[in-house]
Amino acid sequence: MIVMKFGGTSVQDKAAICRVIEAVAKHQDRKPIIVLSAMAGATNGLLRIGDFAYQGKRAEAEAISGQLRDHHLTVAEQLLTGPRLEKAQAFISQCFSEIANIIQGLYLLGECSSRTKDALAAFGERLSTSVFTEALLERGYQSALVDSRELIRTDNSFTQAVVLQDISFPLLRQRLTPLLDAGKIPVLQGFIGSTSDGITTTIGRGGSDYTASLVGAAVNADEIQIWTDVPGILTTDPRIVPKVYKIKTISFAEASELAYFGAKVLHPSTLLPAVTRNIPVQVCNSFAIDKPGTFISAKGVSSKTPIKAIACKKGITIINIYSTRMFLAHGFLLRIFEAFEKYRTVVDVVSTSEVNVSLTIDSTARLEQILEELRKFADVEVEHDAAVICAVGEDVRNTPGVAGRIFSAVSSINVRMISQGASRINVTFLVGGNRMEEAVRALHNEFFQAPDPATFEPC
């Protein structure tokens, strides 16, 4: 039994979601449960449509709207026939006259709140599941279509809901059961789902990996494999440094570190209910079907190369907070902490020292009101516009000098702040967002001239 997610750009269109449908093909023999995300672009639709509408803007919204009905009914189209075609062209049409009734909505009432916004991001998902289905149907392949808001429960936090797994595992179980002892496959939607009062919510951009985890450990799949755009995890992001490398093998803590800070493939989520049940996870290319990817295990791969690979992200803001008592006094860590919790701020980065405390947070959104908790107790300084960097790799904690090597490759750029975890399978640094660039090629340069062959392949 195998979990399969496909990405926005794996079924855009009918010569991609033709595509899946081999990809699904060639693995049916393993039971696969299939997870889709909507299809590329419509999530970022649907949102501007409410944007647009609440802003009095209604004849864009319906342009947007206009758009992607059309979109969706041309890919209907183009890979049906007869009735399942006609239930794919109802079922479309009544999801956009749902929309027009959100779009008069948000423009008589003037504002979108986040509920509304779950509401009408969910289309996306529900749209290209109802395509895919029927697609599969189409050519002969046994499918049923199941609602993921009708399994995967949440709380109320509209837009980044938390998934109640202790609820959800056990309905993912009853549902998806009997589909596969009947030879079915069943397709899911990611990324959405509901409270316990079936009110629509979503999981998070990028939560379809996730569902697809929650998924594979519901039922205890014996892989998930994330079915993406790229040849699967790379040395560092291609649009920095042209000449990267496919890593073949990485451990689950190797990449979550890497999705964490910004490695894009994944969710930073994904990989924890996976690793829980010890489920492996391979990241694949939906462009070329027949090549591997790179497989994702519990145990980590010693290589020669002690680097595995370079992960960034900019718009980084660091909180530098010092005692205005006495240094690091007793209870000092724990007021700050409850402070960040208060507003419900996530802290990426954390580097201390006798006098201060510095960390970093990715979200200003509650900066101003943290600010106001935290100098009730200490003196407070912060610098925007930062970038973090976070070279990771099992082998960093056994090989001598590997410190040494980053920091003379970058020994020409400022850096603002220095971290490294108890794991100590990472080097996390920051530098001013206008460097990162720089930064990450020089470190690459460093780490990747001639590569373990064993470990990595060119792209």
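Heads up, when I say rigid core I mean the largest set of C-alphas that superpose within 1.5 Å between the two forms. Residue numbers count along the first chain shown, from 1. These figures come from a predicted structure and were not determined experimentally. First, how it differs from the form predicted together with aspartic acid.
In the core-superposed comparison between these two forms, V382 has its Cα shifted by at least 2 Å. Superposed on the core, the two forms differ at C312: its CA moves 2 Å or more between these two forms. Once you line up the core between these two forms, the Cα of Y245 ends up 2 Å or more from where it was.
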The other form holds:
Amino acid sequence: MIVMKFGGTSVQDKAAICRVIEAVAKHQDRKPIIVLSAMAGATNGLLRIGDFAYQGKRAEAEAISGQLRDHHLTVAEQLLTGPRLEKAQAFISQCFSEIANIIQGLYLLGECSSRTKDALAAFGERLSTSVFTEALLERGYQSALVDSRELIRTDNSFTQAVVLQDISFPLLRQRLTPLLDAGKIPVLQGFIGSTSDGITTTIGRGGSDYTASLVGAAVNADEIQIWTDVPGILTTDPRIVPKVYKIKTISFAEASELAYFGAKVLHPSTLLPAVTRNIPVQVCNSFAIDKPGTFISAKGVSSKTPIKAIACKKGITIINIYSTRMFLAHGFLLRIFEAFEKYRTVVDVVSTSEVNVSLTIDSTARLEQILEELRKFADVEVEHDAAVICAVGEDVRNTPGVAGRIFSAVSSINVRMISQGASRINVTFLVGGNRMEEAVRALHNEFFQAPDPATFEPC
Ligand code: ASP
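Show the form predicted together with aspartic acid, please, because up to now only the form predicted on its own has appeared in this conversation.
Everything in the complex follows now, all chains and molecules, and the chain you saw is the first one.
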């Protein structure tokens, strides 16, 4: 059996849903379990309804609710007929009358709790899965709508609820196995769950990937497919380098390194339940269903091209901290990091020498307070508008000369800071923000002139 998860753009309208059905049909003999996101924009819309309603902007809240209702009704009308259309219409109307009641309640109360936010947001996935299940039935596929809230048990940290795997996994198995044995295609909502008291929760924005991973791990699936609107994981940002390649297989560790850069597609930590059980994950493109996507494997995959991908990010601030007292002093690094901890600021890249520590931050919201703290015991210099570039590849570890090739390729650009993680699968460095594109192009050119066809494919 396999888990197929489709994101918001993959179920946003009739055309998208028809493509999804085609993809499901193609994999029907592998016993698919379907996990869906809300239709694109629905979750944001539902949360905005909550905000407008409690702020007293009732008309705005009702307007968004009306748009969402009309959109779901239109998609249902385009996909369904007869009693199935009636069933979907009745469910959509019921959901939006509940939403109308929530709007009224929030408007009167003048506040919106996290618990209510979750109740609102959950309508997105509940609506998309109900229309989709009927659409599968309409086309002759035996599908069964399953309410994830009965199976995904969470704590009560609303909007960021923690899934209780020990309770959820047996529940998932008990419900899904008989459906699969009966030849049915179960359809579940991503992103939502419930507390032991049956109160609806959500597991964090973008949580449907995590749901898919949990379901896959619970039923010990043969594969988890994350269907999205891009060809897979790419060698770099196609807006910077026109001729990029799709990576056929990437390790979990490599994908995790790329995640910080928002390498689109997915956040690998959400796949952890599956990856730790060695269940292969594939990122697939719902706009090209016959093409394989990118496989994410637990173990590293060797390639003749030592770098798998180049990620980059602008708007980085470098903080250089100097102190002669650092020499032989213990606790120096602790004091530095305490300053960042105190002001809840994430430090990303770190590099040290005996008298200097350089580090980078993304958010400068608390920079002034941090600097004040650091200046109590060190000289501090700040460089704004830097860009971080990260070349990632399992083979960096055992291929001599990779660092040499990287820095020769960017030799005309001033490199401001260099760091290599302990896993030695990445080389990270910083340049001025205005030189980032040039550096990425030079690096891509160096490593991807004729990349190993076993690992890369033109896209
Ligand atoms: N619909 C939710 C969101 O937009 C969850 C998901 O799509 O993964 O965050």
